[in-house]
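One chain comes next, on its own, written as structure tokens: the form predicted alone.
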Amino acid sequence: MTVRVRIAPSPTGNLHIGTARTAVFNWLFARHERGTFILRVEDTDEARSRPEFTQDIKDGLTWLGIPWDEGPYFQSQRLNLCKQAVKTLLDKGYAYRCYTTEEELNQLREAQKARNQAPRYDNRHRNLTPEQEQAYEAEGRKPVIRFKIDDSRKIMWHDRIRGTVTWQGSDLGGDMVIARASSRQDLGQPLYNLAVVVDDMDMNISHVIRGEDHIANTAKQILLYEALGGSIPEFAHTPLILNEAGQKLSKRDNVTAISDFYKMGFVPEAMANYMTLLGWTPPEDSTQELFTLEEAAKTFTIDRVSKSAAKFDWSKLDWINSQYIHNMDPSQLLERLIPFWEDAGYQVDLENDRAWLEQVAALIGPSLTRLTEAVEQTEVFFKDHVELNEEAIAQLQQDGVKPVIQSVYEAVKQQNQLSEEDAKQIVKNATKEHNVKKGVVMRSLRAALTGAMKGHDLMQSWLLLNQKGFDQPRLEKALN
């Protein structure tokens, strides 16, 4: 079998993490089976679809490192295929025009609710005569096209994740709306379940890997495949992603879109790595937790995807993210940090300051968990002055500190540019000249140069500030 899988997001919002995780699983499966991964944009909801959401979907997949082999195809450009399918179903007697009004449907639902019954359409227009249809048309009613569902029909399939799944036709809510029409002559605007089946048939999709919230749709779609004479693909329904409270991950968790994770300072390699582990377990003989998508594809099989919901673990994601950051060389890390520095308003002169910027990246890299943390951690290097916090002020007001700062200041003025050996010698001389412990000199220097009592390696920080000419004015200010 030639494996062909697809990811088919709707451009009615930004790329959701659940959709992105599904895309990861489809891509891994396609690569493992040497198959084809297709991007199809299901944009038939004209009222809610937006081109900026389509772009966000493409950008998100590209950022994660998930290239598509075909597409993007747009469902809205393929409606003629769907209309032909509607005609086929009407001609074969598998579908019919239904003129039930929204008011009548609401009355039906209320009556069922009063009897504690599940809502379902009662198929009242399944057998209308042409004369009855014409009478409804004369009233100005607009029909929908419904597909007939036999209540006694049992629908079964072998799910690659969940095993045998069985649905009864009577549990599918009555005859299914597959298109909305404006008149008897109109074949209608196709709806989700029909459009998906028509596109999957036309694209020869072999496997449908998607979220478990589509299981009921699968039962309906199998009936449509059969009615249209199509080959039924294999199905695999992935587990939901839950938050730490065990509820479905949503906007209440402050993040649902892949673009949110970028803004929060996660790197794409870490996100892709983590999403691979959201519901999939590597082979039992592997203890590896950090891997590229290409590495994961070598061992990815659907049978190792869990049936149970995957709980989103921020601590685990942070740890994975930190590992990728810590393993970056300074040049690579610098490229990741530049957008965050620029968004913070820092002046980044990459052409003239690359070597200095790489030194900054090398200094802070080992302490970063997320890229966003670099903004606060490097503020001291991008501003020509610093505000002293209370601890720094207290340090500089201690007896005997100003003479120490004065001697360091005088020594720095004698140097064009400090080396690490120069800086160490200045500290040593100040310690000896003023008969103080080295710690006093170092703490006083940190307070004067950075405005705080905690931070990155002091000597490396001092050298970076010296290269920009920021150390002398800060030492001078500390003397006032």
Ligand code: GLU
The other form holds:
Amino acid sequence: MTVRVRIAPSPTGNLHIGTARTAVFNWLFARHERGTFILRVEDTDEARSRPEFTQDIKDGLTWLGIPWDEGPYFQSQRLNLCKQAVKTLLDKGYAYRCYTTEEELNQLREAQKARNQAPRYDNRHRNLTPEQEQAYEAEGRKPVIRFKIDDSRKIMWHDRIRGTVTWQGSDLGGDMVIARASSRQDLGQPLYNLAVVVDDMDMNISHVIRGEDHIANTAKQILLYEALGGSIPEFAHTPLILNEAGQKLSKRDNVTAISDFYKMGFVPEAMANYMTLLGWTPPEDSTQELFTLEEAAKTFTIDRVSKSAAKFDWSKLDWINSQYIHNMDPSQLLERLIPFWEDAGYQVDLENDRAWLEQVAALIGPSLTRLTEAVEQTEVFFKDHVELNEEAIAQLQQDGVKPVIQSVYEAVKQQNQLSEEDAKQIVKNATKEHNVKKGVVMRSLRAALTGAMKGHDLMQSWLLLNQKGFDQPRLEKALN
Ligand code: GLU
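Got the form predicted alone; any chance of the form predicted in complex with glutamic acid (GLU) too?
Zooming out: every chain and molecule, the one shown earlier first.
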């Protein structure tokens, strides 16, 4: 069988973590099966769909490293297919025009509520005569198209993740609306359940892998496949992603969009790796938790996707992110850091300073968990002026410190560019000359050069500052 899968996001918001995780699973499955991964943008909700969200979805998938093989297709450009399907369903008697008004529907719901019943349409217009239809039309009512759902029908499918799923027709809310506000001439705006089936049929989708919030829709869609004579794809409903408190991950958790994770300093390899582990377990013989998507695709099968919800674990994501950052070579890390530095307003002169920038990246890399941390950690290298914190001020005010700084300053002044050996020698000389411990010299230098008492390797930091000519003025300032 040719495997064809799709991700079908609605561009009514930025690429959501849940959609992105589903996209990862679809991509892995397609790669494993040498199939095709399709991007279809479900933009039929005109009021809420926006082109910038489509762009964000495309950017997010690209950033994560899950390119689509076909598409993007836009549902809004394919509405004629849906209209044809509506016509077929009407012609075959599977669907009908329903003239019930919004007000009548509300009354129905209120009455059901008063009887403690679940809301459902009572199929009251299922068997209207042509005369009744005309009378409603004459009143100016605009019909919707409803698809007949047999209450006694049992719908069953074998879900690749959840096993056998059974739904009773009577639990589907009565005959369902498949197209809105139509008229005799125009078949109206097709709705999600119809459009998704028409498109999945037309695109020969073999497996529908999507979030478990669509399970009830699947039951309805199976009925539509049957009525339209389409072959029913296999379904796999992925588990929800919960926050650390065990609730559905939502906007209240602040980060739900993939672009938020980028802004927080996560690298795409780590995100993709972590999302793969959100619900999927690598085969038992693999203890590897770190893998590329290509590696995961080799062993990815749907039967290893869990049906229980996946908890979003920030510390695990942080750990994975740090591993990817620590394993990058300096030039790679530099490329990732540049946008964050530029956003912070730092002058990044790649043409003239590449070697220096790579050394900065190499120095801080091992201590980074997220790329964003690099902004604060490298401020000292990018700003010609450094603000001394209280501890640094106290250090520089200690007895005997100024003469030490003075010696170092004089030595630096005489030399154009320091080597590591030179720097060590200068420290040694100052220690001897003033008869102080090496620690005193080092702490004082750190205070003067970086404005703080903690930070990255002092000698390396000093050499980097020296290359920029920042050390001399800072030492001079510390003398005042
Ligand atoms: N547009 C739907 C969504 O974003 C697609 C669901 C599906 O994959 O069928 O949830």
